[in-house]
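As structure tokens, one chain now follows by itself in the form predicted on its own.
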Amino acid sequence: MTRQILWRLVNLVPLLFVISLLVFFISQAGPADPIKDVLSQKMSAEQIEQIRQAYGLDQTAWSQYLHWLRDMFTNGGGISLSVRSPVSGIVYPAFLNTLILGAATTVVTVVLGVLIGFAAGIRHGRPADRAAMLFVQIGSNLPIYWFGLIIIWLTAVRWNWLPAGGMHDLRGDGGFGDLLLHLIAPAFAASLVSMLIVARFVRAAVIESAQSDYIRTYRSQGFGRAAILGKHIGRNILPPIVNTTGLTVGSVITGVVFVETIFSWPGLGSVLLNAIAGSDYPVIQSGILLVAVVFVVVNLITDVLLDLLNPRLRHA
């Protein structure tokens, strides 16, 4: 089990520079021009090259790309060519924000998703189950960004339950009940399409479990029904749970980006969307990248909890 895990991290590096490759010269594909983007209508043309070569922009492409990458280890992702700031204060703390939307998402889209999967599972064929069918259907062809401003008019505008954006209330304290104040709305608009894909996954584990020969031994020797549902229905669904969750970290992260837009929400996705608009490389290239760790991270403890709850492997 071990030598699994330490192989597993092992292949994170070479997996890890290709995803630096493919994130640095695809955004370098463009046809902007950074500079010129925000100084052609500033300074000479000759100072402008001035700037290129004080950027590194005047070198050929692999150059800008070790360039780059020393960067990301030793100078906080190089100087943003907008805000001309470190990479590292403008990404960092938006990302440390996104951190905590997504983690908000990810409980929502287990607990949701979860309950209404088991629920419509011991309930298969009932009239319970093709309900709750009948909304995951729906659900799953929702606009996030639709559903987000629906939430807002709902909860922010019609009934004033909630905030209609931002992370904190301006006049007040700021702490953590202000913060999941805030978090509700957002967290239940990006979780909407990850929760019903989970939900699908667990009603389907859930009818299979509850349709094998060991369940109908169980019944059969007066187990109650709590017991079964509980012990070992419950157990059997756990690795579909996770990896279904580790599977779905795309569409929490996509979800998120868009819904940071809706609801005024600081994080990376708003930094994203200025610095595609600005054109500011550095900026782009360090977001994307860390979104991409975070994914592959994800999914690389989605498979080291799958091998734990595997008793075949437990132990190997």
The other form holds:
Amino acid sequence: MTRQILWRLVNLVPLLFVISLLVFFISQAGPADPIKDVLSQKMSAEQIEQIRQAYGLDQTAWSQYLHWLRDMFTNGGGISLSVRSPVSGIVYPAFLNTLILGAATTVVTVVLGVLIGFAAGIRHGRPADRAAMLFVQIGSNLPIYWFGLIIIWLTAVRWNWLPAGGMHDLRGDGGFGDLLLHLIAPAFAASLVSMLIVARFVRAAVIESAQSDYIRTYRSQGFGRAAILGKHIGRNILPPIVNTTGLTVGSVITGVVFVETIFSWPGLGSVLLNAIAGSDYPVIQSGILLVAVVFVVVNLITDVLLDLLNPRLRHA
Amino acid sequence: MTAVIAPPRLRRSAVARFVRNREALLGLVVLVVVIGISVLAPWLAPHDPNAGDPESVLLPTGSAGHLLGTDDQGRDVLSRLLYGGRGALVVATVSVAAALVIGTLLGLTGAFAGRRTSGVLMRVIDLLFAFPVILVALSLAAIVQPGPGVLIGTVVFGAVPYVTRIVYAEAKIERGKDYVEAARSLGASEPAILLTEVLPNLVSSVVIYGTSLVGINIVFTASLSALGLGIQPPNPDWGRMLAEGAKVLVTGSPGVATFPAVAILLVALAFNWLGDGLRDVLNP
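Now show me the form predicted together with its partner chain, since the one above was the form predicted on its own.
The complete assembly is shown below, putting the previous chain first.
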């Protein structure tokens, strides 16, 4: 077991290396001169050369990469080209906000996905199941951007239940309750795709599990419906739930980026979109690298959880 | 005699199966209509989709001369809607086609290559399965400028792992079948077996899967365009219209963003239905 986990950790090293190379490649493959915005017409060739040296652009790509990697570890990715302040001050707070929204989205994904999938699965073929499946089909074909708009319109304008956007009430105390209130609508909107993926998988797992021989045996022995559902089917669909939730990390992250702009959530998605508009490569690279690392780490956690849930491995 | 008649009857029954499947037929009809509208948009549209009119801003649905109203620049929503599917349809179809080719080649390689190559390849594919494709879109937008290229690259990257998995699974089953062994014993080379023997047996699954992929990706690329990463203004585009209508959706003009959203939903569902119908016909 421990060996298995250690092996997975070791496997991360080449993966992170490849990802960092790809992210570094963004500025190399981009427009010929990443510092063109810093330069001005009036500068002499000598001055330009000085600036190029200051940014390390006169060195080989490989040493630039090492330099960049060191920057990422030591000061969070250097200086922003457009704001001229440290990247870490721009990217880290936004990243934290995105993590908060991402975590809330994951919670909504799992809770609603499992509920819908379970409710549909145990009523396989009946009207409730068909209604749920129709909801799944329509939901997974709705543009998330419009879905977010409708959520705002309903919850904030029509019913006036929730704030229309942002993270905190400007006049509020900025406390946890206030944050939660601001989280509900964007987390629900961002979970649209991932929630329905989980619901579909859980439904399939419940149906399969309910039809298996040993469940039929329990039933014939007179065990109650509730006991069978809770204890046996519930335990059987736990690994697929963990597995699918892991598989939806990508959809969760994508959903969060889509939703941030709509709900004016001060997260990394908005920061990255602005940075792209301004060709601010240090910010783009640092932001993308952070999210990619989160993806890798979540993948690792999912794998380890699945190992722990697998009885054949647990005793190994 | 029977042998001569059999093939057409078989074909007729396939068509009959398709027609009997109401969802599939509906999907096909919707797609034919939408593609027809997109092609004929210049003749169908009542107004220039890009011509704004400051005199008639945010007219409600049902206004005279502007059946679906106008947006905040006074542009005719109906005209923009008729033009708006062009980019999305082309981008989604082209990129899914590319993903199908790449994914099929990778899947066949995975199924027929040696254990080590196959292992590494499928491990990478597994990892890319859950990859946040939005990162690809953002990276591409940083490298080349935001535009249709970003959409195509992102869709290809996102779809290839899925296609590869499906082809890999099916090709592995085919590999164990007698006809592959027979071809091999007759001296056929591995590439020849793959391309002339195995591939034809996989085409229907790939096409079926590709059909539903197009639908999903029309939805996905619309949101990317709404964020400003895809098709650029002032081009009339369903995704762009979502963003353009976002500002006025809450202020009493829900149509500007909602009509394109419904169009996207309808086209995506149509591709899904068509895919399901094709599965019933080709892989009964």
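Whichever C-alpha set is largest while still superposing within 1.5 Å between the two forms counts as the rigid core. Positions refer to the first chain, counted from 1. Worth saying up front: this structure is predicted, and the values here are computed from it rather than measured.
- Superposed on the core, the two forms barely differ at residue 274: its CA moves less than 2 Å between the two forms.
- Once both forms are overlaid on the rigid core, the distance between the two CA positions of residue 261 between the two forms is under 2 angstroms.
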